[in-house]
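There is one chain below, alone, in structure tokens, taken in the form predicted on its own.
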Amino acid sequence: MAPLGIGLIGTGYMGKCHALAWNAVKTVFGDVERPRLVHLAEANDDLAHARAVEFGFEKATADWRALVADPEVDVVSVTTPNQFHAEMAIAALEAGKHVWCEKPMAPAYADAERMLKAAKAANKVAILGYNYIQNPIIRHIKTLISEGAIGVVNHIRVEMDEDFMADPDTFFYWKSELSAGYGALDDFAVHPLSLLWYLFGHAEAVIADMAKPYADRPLKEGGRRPVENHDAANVLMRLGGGISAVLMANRAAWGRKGRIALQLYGSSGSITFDQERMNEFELYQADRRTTEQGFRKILAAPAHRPYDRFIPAPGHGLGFNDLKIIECRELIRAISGEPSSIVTFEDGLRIEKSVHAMAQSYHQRRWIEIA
């Protein structure tokens, strides 16, 4: 397979990780080719030029337009902020590229299926940037339960906080417009979504509550603005094979950083893992000896592959950064028509209608059945 030429929209916390990922996928992988950084897209052309030098891209344009019409780039990273993936996304696919889109596809759901479509009119690959499926970790729990490990899961909690919108005081921006999306909802609990899909399948069936711990934000300029949407939220499901889950998120919550707590119980057995601990999990298994009963923590090693393409011994562990160097490999493999694990467009909707449907219950206050 030829050289990838790869153009990137948006150099901030995940345009740099994108960078990252293109430029060490062949160092780490080493089993394809290395991929043409070709062109970057800023707001300006002075921060695209220097971002340009910094990441290693040819080119540099402050019109992103000029980018997605560049017939030397065969990939597109979107990681804007959510209100402009629709049309950036879109925009790729219409000019013959493939999409490597961040979370969610978009706030509204009318958009998201508009890029869905787009993806099938333009026969190209198209994922979302979900990289926390990709954890060598995750990927052995998955298996651990296909085996039966922990018997037949009947209940899953799952909780995601960060504190970064805890402040009170912290100025209003773009996160906290209701143009943004609903908030802790698609913003944030879309990744636990993407876990449960990934090791279960889509919810089924939910109810919900959403919660502002602040009414409004100052602004840099003085004064207030009102909060639009909201940072907490509080979820029941219920999953296929009759699996009922509950889902906690909180993007105002003091002291968590990046925790995805995840609580897997099944009839003979429990599975714990947390997204700040990533490299090592906990399991329980009920047929032991009750003299020897309880969690064992398991530590990320060779044996939970790609974790030895990075590092040969167990322990050292991986990190965020690393995750999305391993999706962008499973991104050149539906590239190049291998199987792959990635969270399509399709796949994305689906997330996306649940998150929609957990707002509508919100508002209605009652269960809402997912199609």
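Residue numbers count along the first chain shown, from 1. Treat the numbers as computed from the prediction; the structure is a model and nothing was measured. We call the rigid core the largest set of C-alpha positions that still match within 1.5 Å between the two forms. First, how it differs from the form predicted in complex with another copy of the chain.
- Once the rigid core is used as the reference frame, the Cα position of T170 differs between these two forms by 2 Å or more.
- Relative to the superposed core, V153 undergoes a C-alpha shift smaller than 2 Å between these two forms.
- For N123, the Cα coordinates differ by under 2 angstroms between these two forms after the core has been superposed.
Return one more block: the form predicted in complex with another copy of the chain, after the form predicted on its own shown previously.
No partners, no molecules, just the chain.
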């Protein structure tokens, strides 16, 4: 396969993360062509050029449509704010590019649907940046479950918590506007939902409660403004096979920084994981005499593929950015027509459908079945 030509729109944190991945994927994995970092788009020309130098791209533009039209570009990384995803991803797909779009798809469900439609029409690879599923530990958990290591899973708890909205004195900003979405549900819950989907499939029924820890927030210019969405959400869920699940998401949870805590209970054991300690997980198996049964803390190791591509020794630890490199490799695999672990636009749309159902269940104070 010829080297893929890469276009990158947006150079915030996720843009940088994509750039790092495109730079590193060949060195880490070896068995791909080194991508050509062709074109980078940013809001203005100066920044675009500065970032192109920083991130190692050949061309820079303030006009993302020029990037999309660039024949040397094969794949477009879309890392701009959520409200631009639909327009850019659709344009890229229509221009015949593969698309690697950051999550979530779009604030409005209809836009997300249009994105999926465009992907189908273009017949190109279109994936979402749900990188937590790329953690070798998560992959191994999937293997363990499929092997029956904890029997048949019957109960799940998942928590996603950070504390960037925890301070009641933080000034009101766009994250608290209704136009930014439901709050914890779409800002946060989509990540745990991507993990649940990856491990168990999609939710079938949900009922949510949503809460505003703070009714209003101070304005920089003085006075206060009511908070329009919900920093906390708690959801009872049913997945396929009768699995009962609880999802808790809170972006006002003091002390939590990047917590995505999973508890998986099965008929012969259980598994726990917390993203804040992303290089380990715990496994309990009821297969010993009771005097020695306990949760085993297992550190990431080369045998948890593809950890070995990064480090040949166990217990040394991958970083968050490394997950993006793995995701990049999976994307290339998908483009090459190989089996891959990715979240397609189709999967992503279903995740967002769940989120909308949760919000609806809250407003209607009743269980919602998801078709």
